[in-house]
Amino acid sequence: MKLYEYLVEGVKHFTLIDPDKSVDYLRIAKHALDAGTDGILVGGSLGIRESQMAQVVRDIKTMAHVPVVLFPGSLTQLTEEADGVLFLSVLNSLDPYFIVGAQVQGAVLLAKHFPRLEAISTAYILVGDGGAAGFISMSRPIPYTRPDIAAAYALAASYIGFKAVYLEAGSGAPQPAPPEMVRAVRKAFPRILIVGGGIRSGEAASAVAREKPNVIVTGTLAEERPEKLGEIVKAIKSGL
């Protein structure tokens, strides 16, 4: 099955391990699975070396029984050993190379160097606090109170052709995105729609799952206490 095909079905949950801040990744993993995860985003950091990130997923792909996905923080994250790759776009960047800039780098990259990779467009667009992930990309974040603004983001992602729109709250945001824009940003956008940041306990996941995204994603729980990951797991799959 090709990874679009796997990640438009039902609501499931990753889990995102950056390697430059988990040196345990194994462990992390081991959690994961064991909890019942439906794949593994690895990626994130500005840190990571291309020969780690290939010894990474490489070493995640002996245990793992689900799909392993590229969330490249910079062009060196880029292996084939990989499942997939989300190929962001940071569509709210007030600075134009995170939104085509690196892409067309990354493009060539591809083209030339990482043909087997899926590459899934996504529209990365950040909300409420925006983490470090908007800092580095000079981003303009959108408050959790105008959740029109969010999906007037995801509509322009789906007129202009994206496969999926990450609404990323940011690693470590002290929120995750509220269920109402949620809900305004899987209205407007009608194929995958992956949600993360901020999103630390069962009752936060189900509120999330309970308005249909395809994917959402727990990093920074998964960092700091990966036993809880099962409490995420749950609360997604009984919440629909």
Given for the second form:
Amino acid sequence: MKLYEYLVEGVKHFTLIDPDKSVDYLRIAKHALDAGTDGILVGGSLGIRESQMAQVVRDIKTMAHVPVVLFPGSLTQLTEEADGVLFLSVLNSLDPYFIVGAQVQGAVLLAKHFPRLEAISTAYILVGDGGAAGFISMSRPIPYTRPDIAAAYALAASYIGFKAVYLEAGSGAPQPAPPEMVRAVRKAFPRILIVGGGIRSGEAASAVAREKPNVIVTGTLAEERPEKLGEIVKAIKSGL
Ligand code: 1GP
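Same protein, different state: after the form predicted on its own, show the form predicted together with SN-glycerol-1-phosphate.
Starting with the chain above, the whole complex follows.
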């Protein structure tokens, strides 16, 4: 099955592993897989080189029966070892480099060196805190009180033709994107909707899952309390 078809079906849980933060990434991956996660995202904002990314993905793939997908914070995070890549454009960046500049460079790298990697064009929309991703990408995150603006960005992503929207509160955000915002974005965008940032409990995961995104991502929890991943996965699945 192609990655797109896998992602667009149902409500799934993905575990984010940042190789720069997690030297014990295999332990986290094992916890996540045992908990029933549906996929692993690999990437981060800083400090990851290409050879490291290739090794981390290769290692995770030896134990994973679910897709391993790149979530690149920079051009050095591309490798053909993965099952696909979120080809991200930061829609609410103020710097054209993060909207289209890095993508021009990345596109040539993909075409020339990684032609087998399935690329999922993804509108990255930063909201609330925005976290490191928001800061590094020179973004102006959308306030939680304005789901209408988030929906307007998602509608633009739909008309432009993106395959996915990633509604991102930022890794380690104090609060996840509120259900009203997820609902508004879900209504505006008919393809893959990914939601992440600040989800640390079963209740928070359920609240997001009820709005029927396609993928709910947890990263910080996987690093800090991987034993809690089972609760998150259960909350997402039982909310269906
Ligand atoms: C960050 O959306 C992901 O890019 C996950 O966020 O680390 O807060 O779970 P957390």
